[in-house]
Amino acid sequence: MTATQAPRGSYWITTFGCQMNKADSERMAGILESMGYSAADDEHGADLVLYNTCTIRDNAEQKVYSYLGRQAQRKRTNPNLTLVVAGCVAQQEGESLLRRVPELDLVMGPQHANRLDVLLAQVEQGQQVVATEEHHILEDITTARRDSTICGWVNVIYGCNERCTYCVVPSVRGREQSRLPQAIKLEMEGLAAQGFKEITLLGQNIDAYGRDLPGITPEGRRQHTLTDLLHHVHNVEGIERIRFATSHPRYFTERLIDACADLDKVCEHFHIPFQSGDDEVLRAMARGYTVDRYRRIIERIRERMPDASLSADVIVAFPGETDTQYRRTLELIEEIGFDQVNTAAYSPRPNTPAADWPNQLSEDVKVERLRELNALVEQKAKERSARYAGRTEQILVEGLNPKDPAQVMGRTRTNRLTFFPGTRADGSAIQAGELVDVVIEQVRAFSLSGKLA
């Protein structure tokens, strides 16, 4: 806080949804600071309380209304809390927010997560505001209240100009906008000499990274691209580890794979969502590839990186889904052997296509599939995970093990959560931000334990 900038209260965020919202939510968070207000320890006492919102899924959505019912409640009594609904939902709803829920003061798109402190000023005027329109998002890199010490979040690109038929998306988060190479650098920078060790390159469609940037090579291809980037911000100094998400299989490309594989720091993990296992299933939500494609893309993977980690997105139940198509996933699922699918089933969203469509499916047959994905998504998982039985890894140390404060954890460069004991035999305690070898003595499908080497 500066000297100029009186004390305003306390503020609480609660973020809901994916990792692009988390580092909006950072960013805001450090705005609201730098305005001289405060993080809150609860969200029933904070002067200022912000709610980062998905709308990806209508459970999500639900989610929201409910917290939002509670502070609009607390509101009536006391008329000076700050009530702000951000991301998605915000996007999404605009006005009509207002309408369902008339104690709000502001209402936010995603693209307007730099303004803060302008929309701000306007409630402090008296104003009640709903900013939604398109905005050329800003450079500001200067802010942000990082969660971590060690692991951080940078925006490399905004937007996604895809047309799946059942995501929302590129309505609510607006068409693509890369940052320059040299921008996303310098914030590496930022963050390396303030200790961070691994950074996670963010883009909600990451692989479309640069082709709003102008520039042609002499080769005749476009001059900012994903492997491009990558090159570009690997000698930043201090980080250890990089990381990216999340891709498209349409847009991956082997000169992407190669570039991971050359690229010492640039961690053997994957996050390709695929969606179904079958291809007129693909068709119908636009996604622009086939699943061979997809298999074509694993197999260079594996062939350049063997022990490489794939993480996906899958959908069941979407509308018109056959059980033979559905099958067909599973059998996806158990060909690739995914060390974690991120599952759901499929939820009709506002102002997309499929929403609209005549050939929906029943609950019960969506909870039904999604209940026997989901066990076969752990017994992959359980599957993957044996390989690093008696192994010794390399472990980037997070911070203590919240269940167990003898422990540490961190994650494995193929982003295993492993959990071990934090202090050496001298006695000495293992520091956050520290690269430790670990031999694995459990595995879990999700998580490993063991003991330093």
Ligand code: SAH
Given for the second form:
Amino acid sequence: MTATQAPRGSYWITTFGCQMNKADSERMAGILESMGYSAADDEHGADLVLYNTCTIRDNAEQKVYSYLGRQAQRKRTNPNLTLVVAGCVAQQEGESLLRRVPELDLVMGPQHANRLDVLLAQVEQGQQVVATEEHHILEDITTARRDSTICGWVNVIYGCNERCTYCVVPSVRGREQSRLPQAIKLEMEGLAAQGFKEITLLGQNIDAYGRDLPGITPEGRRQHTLTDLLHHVHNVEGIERIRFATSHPRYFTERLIDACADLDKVCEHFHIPFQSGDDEVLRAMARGYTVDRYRRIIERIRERMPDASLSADVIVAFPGETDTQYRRTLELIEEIGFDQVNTAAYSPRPNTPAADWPNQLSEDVKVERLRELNALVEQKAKERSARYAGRTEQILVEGLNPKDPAQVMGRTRTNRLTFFPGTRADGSAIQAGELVDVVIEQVRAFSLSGKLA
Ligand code: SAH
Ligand code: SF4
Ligand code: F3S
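Switch from the form predicted on its own, shown above, to the form predicted together with this ligand and output its structure.
The next block holds the full complex; its first chain is the one shown before.
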């Protein structure tokens, strides 16, 4: 661990995008603190402002520019302000971001998150720095500053080697790089020692874990797979729950489903994006599976874990998507009954094949399809929530309900957010990190309420 250095002023990080970015931000906050920075209370008073950016859709990218505009203006009167853009917009735009916002000190892609200290040292020598070259992600030796003290993220594979025709992730996150099982387990043991109870293993395509690592078993299988990793890390003492995301239907195996059913700590919640309920659209997206294959995965999960909760991501108004094809997406949601679906209208992204196709759909179609889809998703979520009414669920307490400090909040194993009164009959307070049984009394589409059993 690096020694803490002399105080340097305050920092502020705003994080956009997915869990990968959130995990990177926690690492970068840890690095800043080990350099002597302390957390600022206010974005517009901080000495160093870092935006960890997302470019998955155009609106995510545009948000960053409006935030940056305000900081650039502040820098004109306060030249000591250090301005950093990290993450996926940084990777995508590189040098051209400096031309657009010349006040920037540092532009750094996601593969460089662990090098923030080295890059800032270059900035301190008066340079403007751009770090976007392909980089082997090293195990870092600093300690992440984590937002939660109970639930932690652990990266297992960086990057993505797929080529979905709509998606910028492979071009901004680079080739797949799996971490070694020993390193992953060591990080989990460290978190357990600090009192963490739940770990979410992270990867953009987590089922690809290990395919870049060497090793074949005596049976001729790849030695390192997500299934083997789950077995390997399952006995970390103190960790009560293990989750993983994001799964790709193309690589989701029966062995994995069996491991989830057999290993107690692995929670019965699966996030498996299907993107479209139509085979032709799936082919145009280059997803590499059919709707039937997806159905079989879900059937198999429900055979082994009947109460499992299911979530997914969906895109509507992909180029050329007809009304009939779009309706097949609705039908699949109706048929499977998802607990939660993240929805988006297609957004053309730079350097992706689909962005150049002539058959783009109008804004009106996007808005209309998305509206109808969201209504269905909410209705299905409500129906799925109804099954909890009157049941007793095991909840891992994460902390106080920010909207009502008399309550605590936590999640079911199936990942439903649950609220309940934070004191026991004897007046003692329920603490974050406790596993308690809660009788569910009220159900809503995306959350539950109840009282201690
Ligand atoms: N690796 C995951 C998803 C990563 S991106 C997977 O393969 O499923 C998160 C979600 O953003 C995707 O699942 C997709 O639904 C959405 N998305 C990605 N690119 C998009 C685009 N160009 N327009 C709209 N939504 C997009
Ligand atoms: Fe994007 Fe496809 Fe990779 Fe997911 S699997 S990150 S959608 S390219
Ligand atoms: Fe966004 Fe980058 Fe994640 S584009 S969704 S922050 S991988």
